[in-house]
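In the form predicted on its own, a lone chain appears below as structure tokens.
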Amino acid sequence: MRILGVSAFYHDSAAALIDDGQIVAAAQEERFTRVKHDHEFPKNAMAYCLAEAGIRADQLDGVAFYDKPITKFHRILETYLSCAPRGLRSYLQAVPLWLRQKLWIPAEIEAVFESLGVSMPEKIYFPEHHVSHAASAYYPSPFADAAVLTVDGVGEWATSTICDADGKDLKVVREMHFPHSLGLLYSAFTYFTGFRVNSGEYKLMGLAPYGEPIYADKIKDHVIDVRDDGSFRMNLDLFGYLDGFTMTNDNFAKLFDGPARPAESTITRREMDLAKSIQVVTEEIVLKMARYARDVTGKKNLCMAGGVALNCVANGKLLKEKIFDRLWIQPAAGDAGGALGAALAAWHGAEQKPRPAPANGRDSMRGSYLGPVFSDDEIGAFLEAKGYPAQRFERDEWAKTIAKAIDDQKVIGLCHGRMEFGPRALGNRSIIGDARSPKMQSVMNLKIKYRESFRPFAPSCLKERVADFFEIDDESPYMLLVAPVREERCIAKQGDERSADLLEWVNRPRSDLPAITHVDYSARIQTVDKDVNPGYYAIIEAFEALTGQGIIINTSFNVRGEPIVCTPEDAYRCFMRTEMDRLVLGSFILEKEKQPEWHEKDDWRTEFKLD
């Protein structure tokens, strides 16, 4: 039975397809439209998934949407009524869109299918939003049973959910409801510190290590009342998301020493300290929720999804606390992953199909390499048609050539294999470089990514070598755990960091792997498994043979405001727009200095809305 899952209309729209419970394909709409966090109906992602599965005419058995639109609309109407007459402007903007589009999901799906020559299946499923999240976390996990914790902004009414999962059964045992939401709380601080909501939360997390938690007590005394089980109530007098267009209001600004930072303005000590403070409070709440989940379910394993599950610093603290024996986080933990979860919830929940026991302790996400792939024949034809000079290599020489370029301090774009599903580039749509270089962080941030200088980069290391570099005893295949760099590799602080210029602080070496060591001596780790991604593993293995270090930098293949590249054409365009030195397209390697001169009619920097 083939089921297509769909998520749409809020952020990170996506589609995913399963065949008798096995994941076949999944992708975000943004990768095709080139609009970051695209929320429109994912017709391109749907077309890709159907094509990848070879589905034509009447071969699709079911379609699942990742939430219940009627229930969500009811929550929105009830919220507006409770705030009236405040919020009239946002009401008048939101309700017509619902009446015109968001309530008519079957019609939207049928229109896409009709354009693709695929018949609308008889079976349409609407699992609840948090059930979709929980299903995306549990069913692909390597566990036979688990507690499942989902935390995000809001679904229909739920904002945090604890589930008890065993076999095919997934049962909700506790929910926390809107408007009290950890995801919305974190987004409020994201907005107040000058970053975009539903996009800049990871920047807030990256900024936190520069600050001190001096506002943490104020948050707990005046903003949020946290209970021992991790549930809480927010002081709604401080927020604007119920009745306006902003996350916070003047009361919030008075409490936190002035108005919100304007976007793109100078980051001050206040923003650093606010970031640290809300990060500490978030970690405290997540740990309390996890302890309660262990108590009420009795399970030894924990699965996580929802946007807050992308907070890899909190995840690292949770792993370290050993509340559960094992932890697994859905790599597409946000709304994109809801498409996959909806399909899996339909298969195991509505259809009551059994869940096979996980094999060999592995998850079933296939490394999250679930997107489009381009053959060497396709890439070769593209290069020839465009007249772009390149050299083709066999696998061993390919890996050695890339490793040598990294050692020569070259910055390399990788576009090979299947594209990753989720927000992280995991070696197939990545920019890579030398983690040992004290200059590489600033070079990549300012000359390649064109983004804020404080942003850290993640390392990719051979799975077998992770303990050589970091204080962690578990794998981290999806770059969703932060752990300390080993103490013997670190360089002591100078003691003047609080008063130092931000750019100077960023560029100070903190370990013998300075390009991936954050200011708090941590790193967001990806462990690379030879069986899951042999090509990427071969590059790092060749670099280890050359330098003795089985670790490199890995950041997503894009510039600021741009979605991660999908096609060879996307990759070449990004390569030529930046100061990258080499481009890898499948088995082909391109050198920048040999490419024809690049011309564009308009300034491409105006093409992307800064995130």
Given for the second form:
Amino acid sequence: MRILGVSAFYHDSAAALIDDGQIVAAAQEERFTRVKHDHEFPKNAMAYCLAEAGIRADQLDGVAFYDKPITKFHRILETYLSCAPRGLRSYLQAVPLWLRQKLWIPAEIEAVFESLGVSMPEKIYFPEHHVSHAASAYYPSPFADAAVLTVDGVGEWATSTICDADGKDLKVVREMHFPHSLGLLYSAFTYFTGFRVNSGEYKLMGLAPYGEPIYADKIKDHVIDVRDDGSFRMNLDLFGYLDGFTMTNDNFAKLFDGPARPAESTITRREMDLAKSIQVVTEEIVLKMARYARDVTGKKNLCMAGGVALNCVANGKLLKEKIFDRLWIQPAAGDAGGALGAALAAWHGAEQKPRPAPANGRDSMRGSYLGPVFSDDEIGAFLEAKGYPAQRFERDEWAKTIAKAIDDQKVIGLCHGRMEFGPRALGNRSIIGDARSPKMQSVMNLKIKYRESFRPFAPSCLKERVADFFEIDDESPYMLLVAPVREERCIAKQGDERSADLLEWVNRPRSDLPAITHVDYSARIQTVDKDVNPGYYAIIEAFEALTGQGIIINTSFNVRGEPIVCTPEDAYRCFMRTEMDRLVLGSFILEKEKQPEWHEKDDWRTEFKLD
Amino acid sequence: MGSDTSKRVAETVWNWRAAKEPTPEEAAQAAVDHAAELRKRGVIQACIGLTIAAAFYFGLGAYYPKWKIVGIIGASIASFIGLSALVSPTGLFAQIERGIFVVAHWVGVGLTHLLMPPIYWFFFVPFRFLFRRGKRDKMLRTFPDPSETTFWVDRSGEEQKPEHYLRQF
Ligand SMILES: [Fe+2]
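Since we've got the form predicted on its own here, give me the form predicted in complex with its partner chain too.
Full complex below, order starting with the chain above.
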């Protein structure tokens, strides 16, 4: 039985396809439309999933949408009912859109199928939003049973849930309701510190190590009333998201010493301290929720999903606290992953199909490499037709050549294998470089990403070597855990760093792996498994053979504001627009110096909205 | 991965062969086809307009002669659209069409702003005050709330049946 999962209309629309419970394909719409966080109905991602599975005409058995639209609409109406006469402007914008489009999901699905020549399947499933998240976290996990914690902005009414999962059964046992939401609270601080909601949360987390938690008590006294079980209530007098277009209001600004930071303006000590404070409070709540989830379910394993599960610093703390024996987080923890969860919830929950016990302690996400791959023949034909000089290599030579280029301080764009599902590039659509280089961080930021970032890059290391570099002995295949760099690798702090300029501060070397060591001596780790991604593993292994260090920089293959590249053509475009030195397309390696001159009609920098 | 799958996927998401720059002949042919399409569309729109105008003139106008003027205006507009499509499909007609879309969009926005606020004022506002008097607050605004020991809602007693997945609520 083949079920297509779909998530849409909020942010990061996506589609995923399962066949008898096995994950076949999954991708976010933004990768195809080239619109970051595209929230439109994911017709391209749906078309891709059907193509990957070879589905034609009437071969699809069901479609699962990732939430219950009518319940969600009810929540929206209740929200207006609770704040009228305020909220009129927001009502005039939201309600017509709901009446015109968002309430008619089956019609939206049918229109896409019609354009693809696929008949509409009989069954359409609508799992609850948080059940979709929970299903995406539990069913692909390596556990036979688990507690599941989902925390995000909001679904229908739920903003957090605790589920008890065993075999095929996934049962919601506790939930917290809108408008009291940890995801929205974090987004409110994201907005207030001048970053974009739904994409800047990562930056806020990256800013936190520069600050002191001086506002943490104020947050706990005036903003959020937290119980020992991790449940909480928020002070709604401080927020604007119920009846307006801003996350916070004037009361919030009064409480935190002035108005919100305008986007792109200078980051001050206040923003750093706010970032640290909300990070500390978030971690405290997540740990309390996890303890409570363990008490309520009695399970030894924890699965997590929802946007807050992408907070890898909190995840690192959770792992360290050892509240659960094992932890697994869905790599596409945000709403994109809801597409996959919806399909899995339909299969196991609605159809009551059994879930085989996970084999060899492995998850079934296939490394999250669930998107399109392009064959060498196709790439070769493209390069030839366009006249782009390239050299084709056999696997061994390929890995050695790339490793040598890294050692020569080249910056390399890597586009090979299946595209990753989820927000992180995990070695198949990545830009890679030498983590040992003190200059590499600013080179990659300014010449490739075109940004000045206070966040260091993330490392990819051989799975077996992780404990040589970091104080962690667990796997982190999806870059969802933060851990300290080993003490003997670190360099002591020089003077009072808090008085230094932010960008000077970030560029100070802190370890023998300066490009990936954050100011608090931590790193966001990806461990690479030979069986899951042999190509990427081979590159790092070859680099280790050459230099003695099985670790490199891995950052997503895009420029600021652009979705991660999908096709070799996207990759080539990005390669030529930036100062990258080498491009890997499948088995081909391209050198910048040998490429024909690159011309574009318009200034591409205006093509992407800054995130 | 089989080569069939690979081909199918590439055709679906990366059809670079089809996206190649057209030759001058292909571009010229595409322009001719586009103009023909616009011409056809303009003529159809004119025919529909003339039919409606005729209904006003000969139908309603037969009983109420004042309505004949609507028929005459309608027929003039329809004829103008039809003629512009035949004479200048990619120029004048395309501009008229763009103008109509812009006007239709703003008429839609205007209607929304005209029709939706009364619902807000006559439904949401009074009910808000009624609920407030009845102390119903779905948003649970009390802060802090020492009366509650937990803010988790217990759903463990709820039966979560397979049929639940087929409902949109
Ligand atoms: Fe969500």
